[in-house]
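Given as structure tokens, the chain that follows is alone and in the form predicted on its own.
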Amino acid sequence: MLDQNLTDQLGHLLGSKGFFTDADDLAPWETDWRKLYHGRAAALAAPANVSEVQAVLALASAQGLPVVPQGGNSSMVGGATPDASGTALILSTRRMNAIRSLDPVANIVVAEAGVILAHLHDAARSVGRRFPLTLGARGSATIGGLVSTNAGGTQVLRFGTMRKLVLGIEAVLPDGGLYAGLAALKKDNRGYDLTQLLIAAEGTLGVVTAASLTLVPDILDRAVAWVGVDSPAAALGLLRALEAASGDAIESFELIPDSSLRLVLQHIPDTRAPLASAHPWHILIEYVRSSPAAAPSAEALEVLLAAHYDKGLYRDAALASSEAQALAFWKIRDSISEAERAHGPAMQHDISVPVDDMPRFIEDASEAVEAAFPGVWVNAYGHLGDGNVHFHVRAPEGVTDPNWRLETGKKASQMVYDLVTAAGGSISAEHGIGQMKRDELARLSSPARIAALRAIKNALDPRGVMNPGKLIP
């Protein structure tokens, strides 16, 4: 329970639309998207503007009240879920959902933290531009959350993560101070780059309230192909060949094992296999055209694939004949997590390794984990062009006991992270650390890295009110 005086102050500040203490109102926001983490909050604050965020954080800091920032509540690592103490204040940015400016000439959009990614896509498209980052949760993920976790997605191959797309940030620091860093400056040598420091901070250093983001010209058309290959190594060979022939027209290159395809076909309605023949591995390719001088995407991709078929880089391919079919191909990729969740327990690992090592890592690590834990099977898929592997260790068929995660699953995860670290990779590629990976970050990181993270946290948040229990070991 909050102190009555603080409750009265927050209620007066935010009004009935912005402050909630009823258990039924809080319940949907106390559990993470995966239903793995369940907490309790004392209240939920939903400020409508930056000034209200400043006032909330100033009050919270003065009283040492824990604050858990939350956007679309779509964290994959429990990064926006309060602990079980019932003492935290959830600070939701969902009411701060304005697009403050949209400049198609300068190719810059300023969006508030609560803007949903899909809405930003629509706004940019209305002026002939696009925001080149997309992911399966685009209908719920918010800009503030995407910035705070340095989200990636399926277009990182060409455009990079959020860190490359953010030009500036507005954020409220733990004491209520405002960092006004929205200006999209090409040069700025005023010391530490606070904008970059706040990206991927997961709400532990403050609350991102708005961001200046890069736009690019909208595409004229796209071509989407589903390709069957023999191995991850063959897929990487095809990627390198297509990149050499087409420059940056290859925007997405998703590696999908046949096991993932089968799970989707089993659990997701209205899905069908794109190819008539079976293949151990599949690739989802998206080729785009932005210049009228270039050949239409479908024609160009068909020529490219035909040129490489005789070289043995792939076995079969289907080029989407319509936008509806292209969406059907992408539905398979976007539905893998949902299908896995419906099938049974699994340990999900969002990891990265050097791109050229990804095929070897997938095959060797899968074999090692399956040998060490008889009965489990690995479902490894991801963004081949940037080395990001979603390495999921699934429980043996028929196992439904949730304790499997706490026993065998936890040991399997430690092995996966050991293998990633030995390969010079990262235990978090695009989902963040949250509370799920905090202990592993401490176990596997160098003392210098941990000391630096803690020093930064203590300097900016000396009272430790911002998103406690997340990221920082």
Second form
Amino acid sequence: MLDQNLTDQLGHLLGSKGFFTDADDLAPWETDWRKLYHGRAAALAAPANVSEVQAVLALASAQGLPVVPQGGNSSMVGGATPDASGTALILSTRRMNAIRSLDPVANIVVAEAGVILAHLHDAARSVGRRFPLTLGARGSATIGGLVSTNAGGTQVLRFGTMRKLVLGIEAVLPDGGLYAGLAALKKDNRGYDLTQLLIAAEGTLGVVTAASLTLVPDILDRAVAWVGVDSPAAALGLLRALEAASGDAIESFELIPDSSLRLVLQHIPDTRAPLASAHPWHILIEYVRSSPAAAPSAEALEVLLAAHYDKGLYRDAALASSEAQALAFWKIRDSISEAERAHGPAMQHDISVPVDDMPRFIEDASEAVEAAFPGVWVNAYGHLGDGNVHFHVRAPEGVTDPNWRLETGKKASQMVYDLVTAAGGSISAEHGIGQMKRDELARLSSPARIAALRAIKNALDPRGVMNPGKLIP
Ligand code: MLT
Ligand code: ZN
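Alt. form predicted together with D-malate (MLT), vs. the form predicted on its own above:
Now the full complex is given, and it begins with the chain already shown.
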């Protein structure tokens, strides 16, 4: 509960469209989409513009009111869910959803924090451009959340993560001060780079309210192929060979174990296996044509794959014969998370190791974890070319009790993170730390790293109001 004085001030400031205290209005935003984290909030603020965000944060800092920024509520790590105390204010960016400018000549779009990724894609396409970052949650994930988690997705191979695509940021700092850093400067050496600091800060240093983002030319056409391979090592070998032959035409190269495909076929309606033949591993390849001088994608990818068949790098391939089929292949990839959720408890780990080490890591770590926890099985899929897979440890078949996560699951997670750390990798390649990995970050980071994170946090947010309980151990 907020005290009456604070409730009155926030209500007066934000009006009836921007301030909510009824339990029914709050309930959908107190739980994450995977239903792993259940919190309680005192109220929800939905400011209409940056000056309202400034006023809310100034009040919050002055009164010690915890603020939990929230975009599309699609965090994978409980990063946007309040704790159970019922004291926090959820700050939703949903009403700040304007595209402030769209410049197809300079190739820059300025989007407010609440713009949904799919809407940004549509806006860019309407002027013959693309925003080259996409992921399964594009229908709900917002620009503010994508910036605040340095999101990755399925085009990182060619275009990098959010950090690479952000040209500038506007943000409100915890005391209500405005960081007006939207100008897309190619050169800027005014000391510490606040834009970079706010990217991946998970709302612990302020609220990102808008971002200037890079656009690239729209593609002329694309080809999508589903390929069956024997192992992750063969898959990486194929990627290297295709890249050497085609430059940057390959935008996505997603590794999918047969177990992921089976889960999708079992739980997601209107899906079917792209290949008639069975394979332990599959790859989804997206190949694009950006220049009229190049051959049409379908032709080029077919020739490319045929040229590599004899080298034994893959077993079978199906080229999507229509856009509808291309979408059907992608639907399988983008539904893995949802199919997994429907299947029962699992521990999610989005991990990275050096790219060339990933095939061996997948094989060795799966074997080690499956041996240590009888009955569990590993479902490792995703962005092989980025050295990043979603290394999920699933409860034994038949186990439906969510509490499995709390004991056996937790121990299995620790083992995965120990193996990743020993391999010189990261326990968070793209989803962030949130609530889920905060203890593990503390356990596995050097004292110097933790001390630096805490010092930055304390300097900018001395009262600790911004997204408490997330990221910073
Ligand atoms: C993905 O690549 O599908 C997303 O990062 C979500 C996930 O499945 O963990
Ligand atoms: Zn991913």
